[in-house]
Every structure is written in structure tokens, then in C-alpha cells.
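A single chain comes next, written as C-alpha cells; it is the form predicted on its own.
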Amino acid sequence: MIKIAVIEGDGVGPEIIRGVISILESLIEAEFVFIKAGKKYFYETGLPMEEKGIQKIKESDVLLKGPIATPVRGRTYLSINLRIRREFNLYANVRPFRSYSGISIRKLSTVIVRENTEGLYSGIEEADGEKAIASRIITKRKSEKISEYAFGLAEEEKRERVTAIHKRNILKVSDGLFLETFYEVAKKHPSIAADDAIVDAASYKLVKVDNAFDIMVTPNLYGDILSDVAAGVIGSLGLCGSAQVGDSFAAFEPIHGTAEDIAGRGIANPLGAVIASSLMLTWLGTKNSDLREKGMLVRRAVDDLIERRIALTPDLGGSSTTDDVINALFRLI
């Protein structure tokens, strides 16, 4: 039986994750191991995560999580997302984006493959009262690894092109290393076209040109920002799921935030979390083809629901509740 670690998260996290679990329970045999973590738990206990939380994740096959808030004022803690990435070396953050007629402003079918463990998100900072310095670390080894992942994904999904995103015109050394390493890796994959784009130009092109990119591989910060641009193009952050992948473990989540302003109102869009669960089943399906098919089934149900406007939450111009969407997916699956 599959063991799935679950962090429900903050804000709308619990309500969307519970809906996803109900779908998963109807499709697969799994044990769900719930782990307490996040801002709410921190304010209640002084701990960002229950003491045996990391151990429970290690004893599981995979992690499914909702959005987690990190306090930005007063008492705070190291981002739980960052802690999990480091603990399990989840070096690839994989975010697929797919457009829908009548909702998206451009036609788009692209995947952002974001290096997940270094760059400006290394969290190495210092300050002396007059200035603050953040260290941006780009290594050849991790640039090579994320580029290999991107080309491997292109081959697996039968995509034609991988584009490296950079700012080498300004950051000549660090982004220069990333880009040079990318092209070294590209030589090993001659069946896949390789090119590059400066990050600001890539942002513009995403908004202005249909299907501007196929697979984009990026350092950490650029991928984070471009993900929100791509989400705006397809219509909502609520339509986007994410996989954080390492060599032997992976975590899955929606890319949106905690949306605390609508928490408890029953109108949060659960589709990003549902898409994340389909990515999870597909990843688990590398060892079990039935699970891979279940993941594809979930994704097809999401696409059908959106294209036919069966149940859309307010962020997509509809009036359906979170439960309405989950119940509609049950009927489609």
C-alpha cells in the first residue's frame, strides 16, 4: 500500500487538500499520514512542524501538501518548503501550464523546470544595519543536473525544445555558468532543440506570443517569477500544480499561496491541488503503470471540467464552491 505524507497547510490549504484526498481515496489504496506544520501550528505551539514530522515524511513514499505560510513579521522560522527541499534534495521544481479556451489569454502548453536548491533562494544573507547582502550561488553540478532533468522530460513527453532562461547580459559569471552548462548538456540530447532567452524578454514573450516556449529551464528566482506570469496567462494560479522532485523522493502541491482572506468560505479553487495529485500519481506510476493511468485520468477530468465549464470557482468567473468542483470531478472520473 502506498503511504502518502500529508501537510494540509495554512489558509485554504486544509479545505482543498481534504477534497483532493477524497478523490484519491476513490482511486487508489493508500495510507495518509497527516503531519502538523505551518504558521497556524507555529502560533499554537511555537514549533513550525511537529517534532517527528520529517521522520514521518521519510517513512512515506511521497509528500502531498497544501500552501504553507511563513511569518514575515515578528517571530518566524526557516521556510518549511525550504527545509523539505534541503532535507530530501528536491532539486527540480516542475510546473506544467496548460491554457483553456475562454479562460486563458494565450495558447500555452509549457513546463517550467526550476532549479530548486540554490540561486538566491539558498537563504544565505547577512546585514550590518547599513546594508543587507544575499548570496546567489550557481554551481556547475546543479546546473548540469537541472538541465539533464529538463532534456529528459522533453524526451519523455516528446517535446521539441528546451529553452534556458538567464540574465547573462548582466550576471555574466553566475548566469554565464548556468548557460554554458546548459549548452554542454544539450550536446548530449541532439534530438531536442536547445536555445535561450533573457528572463525579462521571456516574460514579455509569454504574455504576447502563443506557445512561445515548450520547456523552460531556469535558475531558482527566475522560475518562481515566470511561474506567476504563466499562471496569469492561463487564467489563474488556481489552475497550477507543482512537483518538487529529487532522485528518490518527491513532494507535490498547488503553486498558489494560502489565500487567508477567503479561507473557510468554501470558494477556494481546488484544481491546482488536484493537478498536483495527478502529477503525484504519474510520478508514482514510474513503478506502477496503473497509477500512471490514474494520474492521467485525473488530469483528463480536470481538463473536461474546465473546458465544459461544469463547475468553476469565482477566480475563474464562476460561482461554484470548492465542494461543487470536487463533486463534479467525482462524476467525471
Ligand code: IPM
The other form holds:
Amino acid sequence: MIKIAVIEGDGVGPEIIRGVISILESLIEAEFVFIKAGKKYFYETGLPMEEKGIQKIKESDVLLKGPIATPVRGRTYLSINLRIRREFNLYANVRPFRSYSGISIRKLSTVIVRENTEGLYSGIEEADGEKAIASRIITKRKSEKISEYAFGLAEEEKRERVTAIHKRNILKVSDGLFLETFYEVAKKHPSIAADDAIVDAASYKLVKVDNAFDIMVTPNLYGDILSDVAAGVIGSLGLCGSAQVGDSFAAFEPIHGTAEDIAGRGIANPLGAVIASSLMLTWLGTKNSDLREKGMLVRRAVDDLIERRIALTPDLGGSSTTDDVINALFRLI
Ligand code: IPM
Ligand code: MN
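Output the structure of the form predicted in complex with the ligand; the preceding block shows the form predicted on its own.
Every chain and every other molecule in the complex is listed next, the one we just looked at coming first.
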């Protein structure tokens, strides 16, 4: 039986993750292993994650998680998100974006493949009171791995083009290495077109032009920012899920934050988390085609629900509750 580690997370996390679990329970045989972690847990116990948390995740096949907050003031700790990315070497953060008529400001079907473990997220900072320095690590190896992932995905999804996002005009050495490595990898995939775009211009184009990009492959911070831009273009952060993938493990989550302002009111949009769960089934499905099929089923139900406006939460201009959306999905799956 599949073992799914679950971190419900902070804010709206528990209410949306519970809905997702009920959908998964209706589709597959799985054991859910709950792990306590996050800001609320930290304030209650002084620990960011229960002691055996990482061990429990290691003993599971995948991790499904809600958004987790990190305190920015006072006593704090290394973000659980970063800890998990590093611990499991989840080097690819994969975020598909698809537009919906009447909801999105542009037509779009793009996947952002973001390097997830280095760049400006390396966590190497120093300051002496007068000057603060952050080190931005770009390695050949990780640039190679993320580029390989992007071209592999293009082949699998029969997409045409992979665009590398960079700021090489300024960061000549580090983004230079990223881009050079990208084009080396591109040569091994001659059936997929390869090009590149500067990050600021790419952001503008994403908002201004229909179908501006196919697959985008990015260093860590550019991918973080561009994925929120893409979410804005398709209409809501609540409509986006992500897969964080390593060589032997993966974690799945909605890309939105904890949305404390609406937490506990039962109106959070669960679709980002539902999309994350469909990505999870697809990933598990590389070894089991039945699961792959179920992943597609969930995604189709989500698309259908949005296109036909069957149950939309307030972030999409509707008045449905989280449970209304989950119940509508049950009927569509
Ligand atoms: C994301 C989030 C995270 C990031 C935070 C919560 C660490 O914004 O997954 O996009 O910056 O990577
Ligand atoms: Mn982000």
C-alpha cells in the first residue's frame, strides 16, 4: 500500500489538505502518516517539526504538504520548506500553469521548472553591521540536472520548446554557467527547440503576450518570482500546484501561502492542493499506470469544474466554500 506522509501546514493548510485527502481516499488505497510541523506547532511546542518528522517522511513513498509559515521576527528556524528540499535533494520544483477562459488574463499553458536547492536560496549570508552579503551558488551539476529535467519533461509531454531564464547581462559568471550548461544539455535533445530570455523581459512577456512560453527552466529565485507572475496571469495563486522532485523522492504542495486572513472560514480554494495531488498521482504513476490514469482524472475534473464554473471560491469571484468545491469534484471524478 502507498504510504503518504502529510504535513497539513499553517493557516488554510489543514482545511484544504483534509479535502484533498478525502478525494485521494476515494481513489486509491493509501496509508496517510500525519506529521506535525510549522509555525503553529512551533509556538505550541518550541519545535518546528515533531522529532521523528524527517524519519517518518523517509519511511513514506511521497510527501503531501500544505503551506507552512516561518516566523520572520523573534525566535525562528530554518524554513521547513527549505529543510525538506535540502534533506531530500528535491532539486526540481515543477509548476504547471494552464489558463481558463473568462478567468485568466492571457492564454497560457506553460511549465516552470525551477532549480530548487541552490542559487540565492543557498542560505549563505554574512553581515558586519555595515555590509551584508548573500552568496548565490550556481553549480554546473545542478544546472545540468535541472536542464535535463526540463528537456525530459518536454519530451514526455510532447512540448516543443524549452526557454532558459537568466540575467546573464549582469550576472555574467554565475548565470553564464547556468546558460552555457543549459545549451550543452539542449544539444542532447535535438527534437526540442531551445532558447533563452532575460528574466525581467520574460516577466513582462508572460503578462503581455498569449502563450509566450512553453517550458521555462530557471535558477531558484527567478522561478520563485515568475511562478507567482504566472499564477497572476492564470487568475489565482489558488489554482496552482507544484511537484518538488528529486532522484528518489518527491513532495507535492499548492504554491500559495498560508492565507491567514481567511484561515478557518472554510472559503479557501482547495484546487491548488488538488492539482498538487494529481501531480503526486502522476509521479507515483511512473511505476503504476493505474495511478497515472487517476492523476489525469483528477486534473480533468479540476479543469472541468473551473471551465464550467461549477463551484468557485471567492478568490475566483465565486461564493462557494472549500467543501462545496471538494463535493463538486467528487461528482465530476
Ligand atoms: C514557494 C515559496 C517558498 C519559496 C517559501 C515558502 C520558502 O514562496 O515555494 O514558492 O520561496 O521557495
Ligand atoms: Mn514562492
